[in-house]
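One chain comes next, on its own, written as structure tokens: the form predicted alone.
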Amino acid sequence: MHRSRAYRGFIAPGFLIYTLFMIIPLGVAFYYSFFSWSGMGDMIFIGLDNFKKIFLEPRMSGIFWNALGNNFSYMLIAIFIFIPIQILLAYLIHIEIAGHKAFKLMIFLPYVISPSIVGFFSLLVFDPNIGMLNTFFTMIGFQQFAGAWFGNVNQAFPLLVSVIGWQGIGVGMVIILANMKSIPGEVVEASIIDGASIWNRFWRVELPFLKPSIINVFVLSSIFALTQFDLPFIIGGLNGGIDGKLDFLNLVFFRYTFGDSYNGETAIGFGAAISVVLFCIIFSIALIQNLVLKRLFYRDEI
């Protein structure tokens, strides 16, 4: 009984803070989503009209599905391209290749740099007029390779994803690397004694131990992809770049909540509806991924 009370006292502050800054605001957002309200004046109850506008109104639904498509496109790239790269980078550092300490610092360092600084330097590199990349191509006589970069509808999204990946890829790498460091030494030594090569040892011995970190990185990468805002806003602007190629759901939320581009006014109620839809999407995907990945990775233990 005394031990139970001690546990409650220990978790109470965290639970109180979480409730105050997460649960209550979420409930308030759900409440506001049923109203037409600019943040001032009377709140007018409109039921599900905000949600109908998001999904059924032709203009708004086009904007919503385009932004959601960009979120999902980046999520797939993060899962199927960035995660394998993170695993590879973690393993190269784990086996202590030459210069692995500098290599680790170089990969992780961009994460500690503010997204605003990363976005600013990206614009300096890819600016069509004064950008370092176009200047470099011109200096070496390859003007044909110079381009508008983020102003090109075919190049803008891949470039943005590359910049986001460059900044954030070190986080997953460190999580996976920490998991690698926890692999029992005797298991690895036994595989070495049996004559396993470095890569056979990785695939057959070490990779199965990485299930927890891979699941975590998988889910975190998906959530990160669905909550993108900083770099798309800095690089593509509030309207999501050329033809909405750099538009993401968080940009749509910000744009239509604080200075509504749809009606020309602030729309807290409509923005709350967008945030509720985004929360439901993120929660559903994270829940499904957790269930599917655990069943897939741990099916032999179930």
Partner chain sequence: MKHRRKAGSWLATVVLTLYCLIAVILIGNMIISSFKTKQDLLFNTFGLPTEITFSNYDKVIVEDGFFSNFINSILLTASSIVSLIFFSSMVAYGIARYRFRGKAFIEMYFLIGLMFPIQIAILPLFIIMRTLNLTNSFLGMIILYSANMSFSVFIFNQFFKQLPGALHESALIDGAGEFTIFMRIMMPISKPVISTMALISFVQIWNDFYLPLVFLTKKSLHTITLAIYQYLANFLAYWNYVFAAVTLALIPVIVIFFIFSDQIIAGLVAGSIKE
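Residue numbers count along the first chain shown, from 1. Heads up, when I say rigid core I mean the largest set of C-alphas that superpose within 1.5 Å between the two forms. Just so you know, these numbers come straight off a predicted model, no measurement behind them. First, how it differs from the form predicted together with its partner chain.
Fitting the two forms on the rigid core leaves the C-alpha of Ile24 displaced by under 2 angstroms between the two forms.
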Second form
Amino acid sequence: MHRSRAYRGFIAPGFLIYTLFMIIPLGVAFYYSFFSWSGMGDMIFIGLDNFKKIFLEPRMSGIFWNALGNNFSYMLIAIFIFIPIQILLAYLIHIEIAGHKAFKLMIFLPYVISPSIVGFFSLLVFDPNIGMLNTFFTMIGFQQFAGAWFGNVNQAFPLLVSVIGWQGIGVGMVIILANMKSIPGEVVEASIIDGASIWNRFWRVELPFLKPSIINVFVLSSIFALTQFDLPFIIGGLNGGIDGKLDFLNLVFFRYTFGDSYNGETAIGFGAAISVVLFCIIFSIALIQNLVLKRLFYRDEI
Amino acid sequence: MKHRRKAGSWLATVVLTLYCLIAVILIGNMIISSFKTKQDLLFNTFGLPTEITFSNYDKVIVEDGFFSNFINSILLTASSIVSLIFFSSMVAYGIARYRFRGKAFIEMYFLIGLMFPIQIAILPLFIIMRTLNLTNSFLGMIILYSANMSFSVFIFNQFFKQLPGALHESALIDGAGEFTIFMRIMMPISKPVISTMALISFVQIWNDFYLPLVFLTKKSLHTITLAIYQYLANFLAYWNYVFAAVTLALIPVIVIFFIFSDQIIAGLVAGSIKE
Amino acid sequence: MKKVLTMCLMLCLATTMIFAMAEQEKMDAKEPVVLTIWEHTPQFELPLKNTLERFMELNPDIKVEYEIKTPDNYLSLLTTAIQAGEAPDLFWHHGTATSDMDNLTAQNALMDLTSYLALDDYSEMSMDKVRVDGKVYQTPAATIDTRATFYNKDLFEEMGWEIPADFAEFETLLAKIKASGYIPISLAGRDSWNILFLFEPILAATNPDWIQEAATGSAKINDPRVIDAMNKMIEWGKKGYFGDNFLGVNEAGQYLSFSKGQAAMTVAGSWTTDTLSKNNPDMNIGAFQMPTKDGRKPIVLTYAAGFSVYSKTKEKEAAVKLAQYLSTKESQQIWVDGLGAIAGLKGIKSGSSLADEISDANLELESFYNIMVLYHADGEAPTKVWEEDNPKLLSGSLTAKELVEMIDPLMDYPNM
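Other form of same protein, the form predicted together with its partner chain, not the form predicted alone:
Complete assembly follows, chain above in first position.
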């Protein structure tokens, strides 16, 4: 790394369009959060009242914490279950188990299907009356296994997480895999000559090389967990699924900002406040992760 | 790197095969269903068609002009990816390879775009786009997708960071300019990450319906996802067409995935990192 | 390989830019008057298309382009466009059924159409949806939206089931259907709107007197009669009348299980008539209103609303012309036919025989939802609480009493 003014030339063009088309609109939205405003007509300055409502009004705060709780549960699952699975999958493909090429394609494939279509699939699979699963169980005579699926308070959340995982797990896998491929061949070959088992080789030799991609996937999974919207919305509906089990912060945001087709209430001011709170949470988590990860991984380089 | 395959790896093959069956069944069922009549679909949702019909494709392609949506999607996605990768890799390169004051801030600054739901910013964005006369224009959409660069900058940044510093030094000694180094040395060795990034952004842009919904209101500019979304919004009336439309939309994605996954490997075989 | 790929992509980029510019130029060129009109759901595409085609036939100098949005994004798109000063010349909205009308008129976004439209034949109820302080801001609709119990005629005939004459018979029928292995009423237990469209007929059948009182603001929402109706719905759920796993069903699933013949009946909005008949054209579908205890046939009526003209439209003359056409009987008939809807205007025939069966009733009642809209206090909307929490009645995490006690403080009853 070196000092040179050249960095300005590299950053400037991107900086300009990013600032004009992302940051300024977001900044304006930030400003709305201090107003009572439906999106049209007069904006009334109300200071922090929108924020007070989120945290202090019993009904609203209940909805807020429930949704945040779901976001966090999903984040923990993404970090502690999905990431190890992604590393494992990448590794299996990397060591070229039988059929690895097909697996790489097939595991990644669901990601290219748009969420609204995945939602459509989930209707075909999980609908209690016409869905594949219940039809199948009834057909083979195991009616007792037929269930309400997303209508079951205990199953809804794990099911949703599985569907999200099924759709998105391939991205992290591809990122980690690209990293694995860049591990210098001689390092690995040396360890093979040393007679290390596959397992040992993975832990001692290859895993340390994967730091950059694992950090990437870690940070991105956390952010995606906190901004989850599409699939919960399509599968659970705007009201957050059964007993709010499928409610996420972005859903709360959308519900309160834009209402829905029948209920024509928009509340841009209050919605902006929700997104500001969401932003603060994500930002602090990203900061903390940044610090912790730097300590854990880049200790020697600082 | 070839290894002898052990029992454990065969077990993994079996488990993964079962797992992949989910996608095969769902997508296979979708393709089969696209040839069913509506009546067949209703009573024989998961079986083979009792009679094969092309009427769904006829309606989707001929009547609803799916191909023009298709061309719109391809033009828009391809140009957006090129533009996005161009801008974001430069930004990431500037951040990762140079030392300057406020670097940590700039790094965080470029992540902010990931932390807000884009919907909240839609009104100010609309006014900006309107003022610049960029609504109902692909150019406007390309700029928007390029501006949505947080994810891409992040990935490129992590990649450039771990490249050895010596690469740059030696090029400087050879008398190459900064931009030449970037284009001639850095870009070629970034092939794997570029193809990964291209693939991921392809999926995101191809599948995005919110921004086109807001900014491409003319029917002649509609993208594939917008067209499918219209079918899905009135799901029951159109559910036979949904299968045909989704099948048509998925084919290029799969084809492109095949091309790019070879690209990833090709880029790696060159093994430029070691040079 | 790389070069070829890069070239291809660059070519794409260049082509797109040229396209974009060409598009721009086209927009600048002089053309005959072009109007843009927005509708909020693809369900209304067919009637709108038919209506506009006829209008353009009559007015060859005007070209109307319609844009169909999606329901979940419509309002945010409209709000954005109006705030940016770029709304379409005409657009649909809810009228006074929600706060749309207040917001839009407060913004001066709507043109006052009072002097342009001839609306003498429209009923007071449909005019109420489009009028504020005696001024008309929107074309009224001739379609009536109501709820109905749709039933599978073939199955009823085969099993020898009869259309119930009173509420007790209706409950006996439910038990009979359940016993024969069919789902009596398919219901999307996950979607609060579908629950509303079932709850309103139950309320109308069990306690029509509460609705009549509440419509004038002289009965409270936490009245025992409302709780009684909610408990009836919960009881049916527990008895399996909606199917064993109805909590996991969504709107599409509700209609599909009816169309497939798994469910003998479904209770839904009258606007689904067209969808249900098209979904399985071979099925003979009938409809009736859930009867009261004393055998009356109540019907929950709400009127739809039409289109407003944007106050800042650049083509005022043409836009008014279109609004005038949209309020003629001819265009209303095209619309009603296209939807298979129930007509609510003298001289217009309903769009299907099913619509006639639905409107066979002798007791007109206000909708429960509208009562909450009419008499809400300032602050949090009671409808919001109802929407978010009514599925919890059926899942059992909230009792009827708890729900109405949450809604009651948000109401402001004029005659209490």
